[in-house]
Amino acid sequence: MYDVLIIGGGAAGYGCALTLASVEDKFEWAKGRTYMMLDDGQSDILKARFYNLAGVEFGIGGDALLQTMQKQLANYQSVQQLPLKVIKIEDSSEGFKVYCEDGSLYEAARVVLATGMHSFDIAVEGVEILSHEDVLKPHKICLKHTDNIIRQGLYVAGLASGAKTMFAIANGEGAKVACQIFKEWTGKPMVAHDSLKNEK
């Protein structure tokens, strides 16, 4: 049973996962929590090259950027990454059951959908598909939500939430959802600040 399961390993998925995992040893309320990211390997990042993304190599290819994020996330013990396609999500007494195409099943208290804007083919109750109105290309979708929450325990981040198609914006959307979850756990606004340079 994971505390949070993230579906989608793109800008928003990694923004959420890295933010969640980065507090694993910083707060008592974060210790012992576990996270899972499931991704089908179809992220648009793989087709891109980045020239306006702060803090990374100018002109970095999407494949190299994804590898960098995978390595970053691997620094944390609280999170796992698996290359699996999710086909169905069901409610359970403790949250959600997440079924994958290979027959595997994972359970989580909360689920974050970071599945992009091209389509949404996961069978799940309570998800309404809308037209994405903030992109140049036609026939793109987003999921209906209020402040990134579809319903209790089910969140949406990044392009699937209607965000613009820029890595930095989608990445920030993922971090925002992680901070919303922190607030639910603690009852107060929380963020994941990095340590000062001289701290360990």
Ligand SMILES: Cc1cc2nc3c(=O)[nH]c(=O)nc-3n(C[C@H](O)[C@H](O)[C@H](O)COP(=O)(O)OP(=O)(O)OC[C@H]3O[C@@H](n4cnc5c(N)ncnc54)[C@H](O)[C@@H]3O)c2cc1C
Second form
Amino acid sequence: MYDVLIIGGGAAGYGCALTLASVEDKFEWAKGRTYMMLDDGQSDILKARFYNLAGVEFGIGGDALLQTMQKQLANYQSVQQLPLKVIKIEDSSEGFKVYCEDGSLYEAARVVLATGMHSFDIAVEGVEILSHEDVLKPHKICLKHTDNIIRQGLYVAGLASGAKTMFAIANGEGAKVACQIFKEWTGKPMVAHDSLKNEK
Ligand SMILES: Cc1cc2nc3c(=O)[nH]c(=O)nc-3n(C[C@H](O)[C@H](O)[C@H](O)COP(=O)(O)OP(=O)(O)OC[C@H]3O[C@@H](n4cnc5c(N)ncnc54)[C@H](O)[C@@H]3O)c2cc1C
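May I ask for the structure of the form predicted together with the ligand now, the form predicted alone having been displayed?
Whole complex next, starting from this chain.
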């Protein structure tokens, strides 16, 4: 049983996963929590070269950027990443059951949909698919939500939420959802900061 399962390993998925995992040993309320990211390898990042993304090598290719994020996340014990396609999500007494195309099943208290804007073909109750209105190309989709929450325990981030198609915006939305989950766990505003002052 994972505390949070993220579907989608693109800009939004990594923003969420890195934020969640980065507090794993910092706070009592975060210790022992576990996270899973499932992704079927179709991120828009793989089609792009980035000159306008702050803090990374100028003109970095999408494949190199994705690999960097995969390695960054692998630094954290609390999170696993698997190359799997999700086909169905069912409600359960403790949260959600997440079914994958290969027949595997994962359970989580919370699920974050970071599935991009191209299509949404996961069978799940209570998700309404809308047309993504903030893109140049036709036939793109997003999911109905209020402040990134679809319904209790089910969140959406990145282009799947209707965000503008910029890496930083999608990535920031993933981090925002993680901070929302921290707030639900702690009952107060919370962020994930690493401070130079605390280094030994
Ligand atoms: C050609 C091109 C050039 C671009 N150039 C720039 C640029 O210069 N600067 C910039 O800021 N942005 C650029 N972008 C936009 C940027 O890549 C996107 O804004 C960003 O990738 C969106 O992040 P996301 O996480 O919402 O979606 P994505 O990165 O697309 O990630 C969604 C992920 O969800 C996975 N997924 C979907 N359904 C399932 C499922 N059922 N099971 C498992 N996994 C699933 C997909 O495989 C994918 O990996 C460019 C995009 C393109 C296409």
